[in-house]
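Take a look at this single chain in structure tokens; it is the form predicted alone.
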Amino acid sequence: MFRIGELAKECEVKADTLRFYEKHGLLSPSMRSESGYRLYTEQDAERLRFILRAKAVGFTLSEITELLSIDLDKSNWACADVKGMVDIKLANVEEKIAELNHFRVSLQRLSDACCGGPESAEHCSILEALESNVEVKCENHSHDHGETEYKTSCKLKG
């Protein structure tokens, strides 16, 4: 049996998580000792390990508690059921992913079409993007110098 504490540290988590993560119905003490503390069997801290490792690969609180429950009832859900939801994170993961590279091209077209000097921010490039439609736009012109490819013509463009 672990206590709270005890299960916390073998899980490198604070008791504050199991806390919350009983709060949200997700993982409860089996019992509770005469003097109220939480006690914890090995099945419930392998039930912690599945809650923590379908965190770390991007599962929502409620997409955990499906697991979870698929878990305890495995006969009678297929394979399929699980590879669903797995898909369909992955699915939303690639398009986080496209989004965060629109943002980085985004980004850095802004940075490539300012002088970044020392003058006054008055004609600023980025802000004027930022006040008005006007996208930034950034034209290749590769220079053989090995793989590097620099980008020499960067310029707002109406």
Second form
There are 2 protein chains.
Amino acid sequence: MFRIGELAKECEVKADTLRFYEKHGLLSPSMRSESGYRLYTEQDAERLRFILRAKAVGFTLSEITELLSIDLDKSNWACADVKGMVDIKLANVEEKIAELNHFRVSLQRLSDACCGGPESAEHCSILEALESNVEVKCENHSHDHGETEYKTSCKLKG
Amino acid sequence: MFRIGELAKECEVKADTLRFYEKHGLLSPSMRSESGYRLYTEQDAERLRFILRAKAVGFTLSEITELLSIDLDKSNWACADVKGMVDIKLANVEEKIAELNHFRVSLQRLSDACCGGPESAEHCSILEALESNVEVKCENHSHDHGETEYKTSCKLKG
DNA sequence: CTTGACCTTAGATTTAACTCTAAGGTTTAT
DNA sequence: ATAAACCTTAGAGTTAAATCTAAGGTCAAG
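Same protein, different condition: the form predicted alone was shown, now please give the form predicted together with the DNA.
What follows is the entire complex, opening with the chain shown before.
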């Protein structure tokens, strides 16, 4: 049995957050002490960890509520319903991964096009790409910066 | 040249949102008409699309501002700075992808363990897993549901 | 020359998810 | 037996990112 502050510390959230989750039906302590203190079981803690994992990955609290709340009402749901929900979330996650991958590729391309040296960013491929949103092209620091102690490199050039 | 409503419609945002972005320094129209109407160029539109792409993938507006604002101040940044920022965002994105993958695997495991049929969810592997957060184990609908017109399947069983 | 669709500003409201405040009761340690 | 650290509730405040409202100016069509 944890008191609210203990569970909060254990899971690195604020006690306020746990009260908030309770108010919103995500997580209620299994017991109260005589004096009314919340008492959380290890199961409660597991549930909290699930919530936090789900949250860390971009689920909203209402999505998490939805995911967890079927449980209160089990017998009125079929496996198909439950699996359907999971599969929708799964599709969401896959979509997000795809979006992130798209962006990761863009960022990688930007990163690769920039020499990353101490030259002024005035001719930086990254900034040019952000400005014009055209295809990333490679830097060529051939103009004189007054700096000659290193070479620029560009992975796109090979 | 687009007026605010045209650009908004084109990019599927509200005109309000564009004013909001302007107020927060993300995107200003290149011109104003005589009567004070905002006039956006194709470049402005590209910039908006970049913002929206970044947003779709989980960047906050202030991260986007940061990413875009270096541009106003180019000569005071070195390529190293710019590339550094991009690489930090890249690492963020990769981290998010990793988190999402972790979750995707969990969801997939849940999905695979559930027969997905019309049986009551009272013995649903998914709900049991959410409840107890223990390892997903396979459903066995051997008890009588009064439903016999199909077989349950479980990918974990093979 | 007016109707309707558009635009302007400033500022209030919304939603999600906390986070904090006030006013007080409980537990533990000294 | 009292201070410090905890807990209670109700309700207000915060932040991000819009979204809406009010009060009015502009513009093209009939």
